[in-house]
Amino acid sequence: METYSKIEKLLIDINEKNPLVHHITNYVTTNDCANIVLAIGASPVMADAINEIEDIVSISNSLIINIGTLNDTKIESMIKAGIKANKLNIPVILDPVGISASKYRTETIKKLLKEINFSVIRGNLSEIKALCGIDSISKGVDSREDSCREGEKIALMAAKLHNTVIAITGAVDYISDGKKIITLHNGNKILTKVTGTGCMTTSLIGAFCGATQDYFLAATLGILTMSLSGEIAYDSLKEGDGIGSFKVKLMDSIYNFSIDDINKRGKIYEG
């Protein structure tokens, strides 16, 4: 399959190019996101001070905007950074964390979408439905599982509406650019027991976006890396191990991630 050969090349390229991934993210998962980027072969920078934001964007290969912990000053930095990245043709990735949990978050996303062109938007099904103006019950960052058919429909709809790559993560993952779609059936429920695995997945997508102009491929590989590494980490747990041990093993699995893991375990369906 052509997708597998492209994935293998991107896994090589990210280590050779070592892209710099600029995060304007939430303080809950900053350290984990930085370490996950290092583990996959890229370099993180976490900077949101408005006085330096354009300088940092200018030396970066991709920009991640995550609305998990918001304030007015950070929003100004997000907009300034996104506009600068657009001017420099640097990919911008959006994580609309808990978009419908408050009016403040909803209005912030509207403002960001108006000012910035995003290369990829990653969220759970509830968050992406909200981006399409579809009412969806959302409890913070929790994902409500719907049918596979609905997931595909929402991914395609959102990609067309916002003219970007949409990545929906959950029990089944969906990636679409508005024309084609890939569904992924990997992962393990224990990933939901560790805070920030969604944010870390966005960081992986941002890392791969920094090494290629194929953002559909980057989103696919970012999600695969997290879901397959979660499976591998879970399978390596010993009796008595808990989520602390799992988190360490997850980081190890991402550090050691290879095309062999995808060939052996990947459940990739192209539509």
The other form holds:
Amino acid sequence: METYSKIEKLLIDINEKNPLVHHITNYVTTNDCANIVLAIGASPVMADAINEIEDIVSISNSLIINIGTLNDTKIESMIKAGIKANKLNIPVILDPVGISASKYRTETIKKLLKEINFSVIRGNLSEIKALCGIDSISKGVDSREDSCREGEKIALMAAKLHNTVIAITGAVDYISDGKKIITLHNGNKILTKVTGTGCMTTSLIGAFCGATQDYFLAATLGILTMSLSGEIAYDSLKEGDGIGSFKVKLMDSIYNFSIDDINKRGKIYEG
Amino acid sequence: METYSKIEKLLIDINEKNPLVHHITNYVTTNDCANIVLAIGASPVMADAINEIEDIVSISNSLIINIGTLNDTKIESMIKAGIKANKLNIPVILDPVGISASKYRTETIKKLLKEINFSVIRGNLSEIKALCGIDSISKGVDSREDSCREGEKIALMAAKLHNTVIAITGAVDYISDGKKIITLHNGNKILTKVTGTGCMTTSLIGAFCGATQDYFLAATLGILTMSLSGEIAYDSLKEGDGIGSFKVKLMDSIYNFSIDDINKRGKIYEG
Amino acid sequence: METYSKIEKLLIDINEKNPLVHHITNYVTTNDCANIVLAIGASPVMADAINEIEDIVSISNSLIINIGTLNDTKIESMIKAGIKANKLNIPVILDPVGISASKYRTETIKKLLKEINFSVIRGNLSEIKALCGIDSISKGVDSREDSCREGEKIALMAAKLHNTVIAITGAVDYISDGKKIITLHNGNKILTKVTGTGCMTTSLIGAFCGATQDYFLAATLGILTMSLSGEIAYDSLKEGDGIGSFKVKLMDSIYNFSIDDINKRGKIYEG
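Could I have the structure of this protein in the form predicted in complex with another copy of the chain, to go alongside the form predicted alone above?
Below, the chain from earlier opens the complete complex, with every other chain and molecule after it.
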């Protein structure tokens, strides 16, 4: 299939190009995001000072904006960096972490969407629903509900509304550019028991966006890398292991991730 | 014994209620604190922006205030969040990290104690002594001395003085509400060789406080979870292992922690 | 050889003195830096609030200044802390992370070098070249080029220019005080695939600087500890392992590091 051969090429390209992925992100999951970017063959840089944000964007191949642990100074930097990236045609990826958890986050996302053109937005179903103005019961930064029909509908709707690629992650993942839709049926529930797997998925998407201009493909492969590596890591657990060992093996699996894993395990449905 | 059956119930309750634990904390140990909260069956949220602090507290089941890596903005958020939590009857847990290491920390703790009613305060012996105005030789954020009689006395005194549950952790742990006292004789010295085991213990206490109104019990079980998991993790180490493997196995043990571990290993003395 | 016996003594001294190592550093690698300092036998403290920076420096045995994730407030704290440390004869170690990645970083380093006397500066070749005003193609916070003759020349030049010990880390490491030069041929390429191994090396140097006044020796042993532990960790990897397992085993190896490792594997060339 065409998607598989494009994926194979992108896995080669990212290692050859070694894109630099600029993160303006939270202080909870930064270390894991940096390591996952290295594991997949790209290079991370974390920087949020307003005084250097344009310099750093200018040498980067993609920019990730993640709204966990926000503050006013960081928002200013996000906007400045996003506008600069748009000017330089550097893809910008948004992670609207816990968008409904506070009015401050909701308002910040509105501002960011107004000022910046995003190449990909990744969130869980309730976060992406919030982007469409649809209420959803949100608990902190996670959401639980999941309904296949609804996921497809919301992904398509949000992608059209914001003119971007939308990636909804959960038990089932949905990626849409407003026309096409891909559904992924991989992953393991234990991924929700490790903090930052959402942020890390966004970082993987950002890494792939730095190596191709096909952001729909980059979003698909980013999610696939995380969910398949999660499966592989889970399968290697032994008795007595828990989220400590799982997280180590997740990193290992991403470091060793290859097209073979996708050929063997990938459940990709194009619709 | 009554304590054991209450502990058993709380271990079930935390998984059913899945409390949301709001942290205003340092940037050194945040990731570990988030993962430990997930491992025990609760959900973490880290947020310190003054603009969203009240919204986040309002959807949370407990609030942890940890004074590592302080700054003026964060202190303002701590006070605002603490007052809001008090109004909503959400338990607030204090970790006075390195209280004697600087005048700034000492003064901050005074302010916090004046403005906020805490349900539990957890620290090492020298930190809790400082809360009682007793000088102690402090080295950075750790303390070394330990004397059983003294621990009991200080726990009782500090609990009465500040009208809260006091939890002193060390080679021996003391928990008191000003009347009752529990002494715990579990744990392993290697816990002091991993950064943030104190912060993580406070996070566990906060997680349990989100699932019961018996904060004395929550403090006891929080500490017990850490010290028994530390023992179990240590016992599983192989030749050549060190603090890297220990930390992974500590997370695993907390993820798999159950009433059986307490029945088998728990050294709980009620006095 | 004299160097070996001095190294053996320093490995004993650090465990006896248990120096307190104050870090003003980035929020990406803080946790790993704290754990590595504990692993080698010292104690970490991370603090950057201007209000407490002098108090914390005063109880510390060394101060590390790392310019990853800078901001104006932090720079002010760095300068205040550095000046205080100089007054108290506490060694100050600089890590000029990504110095050429932005004008802001370049200017900050100039300010720091003007205000503070550093005992050791550690960076990769392109970072140290930048300290000498020599342009180098920099990609984010890493550099790639390496040439043995050049490394020696630059280390000597930078040490003379800034009147300090210079430590250049890479495939080959160079340590110079402007007169002597030591070349180290240990390490493993996988160290570049884990974020923060540079910062962690600086933390190790800082830890050793807290236990001796021979900063040339401290820099040498700090680098040697990281590169030999990296070799040992790499050799213990099994099929399917990746950077997750490697990082765990790196921590283990540092925790278990001893003079035997140096005697067996050390490739130290004094020139």
